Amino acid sequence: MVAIEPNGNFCSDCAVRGAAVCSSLDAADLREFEHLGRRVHFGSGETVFSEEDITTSFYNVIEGVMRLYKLLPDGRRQIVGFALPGDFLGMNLSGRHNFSADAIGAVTVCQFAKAPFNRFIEDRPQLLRRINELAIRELSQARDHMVLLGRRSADEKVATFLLGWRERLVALKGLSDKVPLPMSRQDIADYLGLTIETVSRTFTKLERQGVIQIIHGGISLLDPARVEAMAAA
């Protein structure tokens, strides 16, 4: 069930606040920040917005995992990313939201109005330019998920994404073998252009080699440098 809580001092409490859209904002501006946004949660398998919609809020990703993405004309889904705390959503040219965002577990968005967010950053270069460092991280993710949904094989492809996964986590977490995956196999599979079935059998070929030990909500990394190996084949 979606619950809002009413505007408030959100930005002293904030666990992400250095790696989130806000983060260039001096102590003045972030006062007169925090009242434009609302904190959001949702709960698990909710939606945040739904492709097509016309965009009228921005989202930056407090807490939790969030999955987004396009359904093709044959009805099939692609997962074309999942965002984590920090990650900034819904800003768009066409002024329509370009995939669909739904919650995977309890997720807790700030939520910022269009219209005065958008009057917000017209006189701060400072925040426009932290927007296009993100823009540019986005489109950087997205030129890597192309070559990563082509000529690769299952093995490359679930070894990239565990690296890739991996990587994003130490930025928030700090660096450690044991990677959560709070999404679920299908996930996974949509994300990657397999079947679960490929998936979960590349998960079994390599624990059964050593590189990797599945344990309960993720993986242990057990050959970091095989992984890497094969995500660089």
Second form
2 protein chains.
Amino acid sequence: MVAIEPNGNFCSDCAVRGAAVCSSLDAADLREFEHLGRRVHFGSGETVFSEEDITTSFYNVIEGVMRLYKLLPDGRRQIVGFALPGDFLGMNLSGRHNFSADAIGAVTVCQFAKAPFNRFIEDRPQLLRRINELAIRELSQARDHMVLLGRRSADEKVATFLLGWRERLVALKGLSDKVPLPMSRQDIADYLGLTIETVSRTFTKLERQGVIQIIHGGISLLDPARVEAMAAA
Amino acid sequence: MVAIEPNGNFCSDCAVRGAAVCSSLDAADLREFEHLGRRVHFGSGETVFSEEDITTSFYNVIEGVMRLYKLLPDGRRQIVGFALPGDFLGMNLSGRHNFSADAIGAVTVCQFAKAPFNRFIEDRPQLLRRINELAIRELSQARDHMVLLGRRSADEKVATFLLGWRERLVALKGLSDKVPLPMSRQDIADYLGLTIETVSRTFTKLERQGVIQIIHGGISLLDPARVEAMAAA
DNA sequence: AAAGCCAATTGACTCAGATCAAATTTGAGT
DNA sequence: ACTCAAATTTGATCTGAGTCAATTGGCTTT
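Target state, the form predicted in complex with the DNA; input state, the form predicted on its own:
So here's everything in the complex, that chain up top.
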């Protein structure tokens, strides 16, 4: 973990300026906000925070991908989401994180100390509204994911994942048939409530059907329509 | 569905006054707030709102239990939660509900038209903060439920459900070994990502082990410690 | 109290996905 | 290019939970 000191124009040249919590702030507020955050880099596999840790900071993902997960006492893992640039992490009521987060590949976050951030929100209801929006969006995604985990078959899970992941990347970097998958097969399995073998077999099956092509670091969507049919059930 | 006109002191004698969104309002604001909501009753099985319906109202559960669920096109159902008195329903970003809600037994809600409610929030950041708290709490619960759906066995699911449900009832009406289960076995199955048969078999197994007793309309927890052991795995 | 109905239980059997066990591929370091 | 370790794929087998099919039990209606 490497901290980079805040510099002069740090928010204004920020890649996630439009999408993140800060999009709710005007120029004057943003200049003040700038002093609250500092950019921090994490290397591949590094843990940004762990479940049950006391929350000392909030995080805005600037670059890279993170896995957010919970562990059962016996080691079983459920990935509750992948965080991408623009995502805001660390909100909770208990004062402790309710999941762990680590970097998949290199990650840059904008880190805010909890107390000053909360003080800053105090008289910026528009920022609170923005945070609330993000929470409501996540809640909706969480419910969709419950349906997937509880009621979908392995094939449907994998197909739904590929489409959903592509959708998120489209929003970030535009449409492409190449879908990078920076996370491991184990990560995908733990996200979908499957085993790594089942994920691997399903990928292979899709490839044999000519629907996708497994390429280095991801897949290529050859027949999006058929993947959608597979996801819909 | 039967609407009850708002009466003079309607908030002040409200059963969920302390727990609900309105707990953030002072006496003066509460008097104004009162005029926004009206109490509405729903009979057993009645639908309060459906997924994809345009959101015209928000709801505060006053009394009774509701099931919140999503359906797949082919009819598979995932219950994403049960709502109890104090729960606030209807927040979304899309302008449409992202799940359906119906009454399990008789239900009373406090219904707020969307536009006036949003206007009222506008200059009451403390109410927004309260709503945000509820969203964050739900998000945390949703993540816990993802772990259950994705990574727990049938036995663990049922045990975890019984303890979690009891916990919620404790908060509402105090501790008791009798755990009322107003929802059907099918509801429990759809909440846990199981079939009705598996839920029934697991209940029977727990009863044969002397851990619970199946009684009319619920169960009696004979050996909470063993249920906890079963849930923890 | 008999009939009808729906929810819940129980039993027999099946199967999707897990588990166990090798290959095989990939990638980082030398 | 070569080595070793880790990630992924593939194969064989097993099993927990699902499916299908009766019963049983509780209410409600008559």
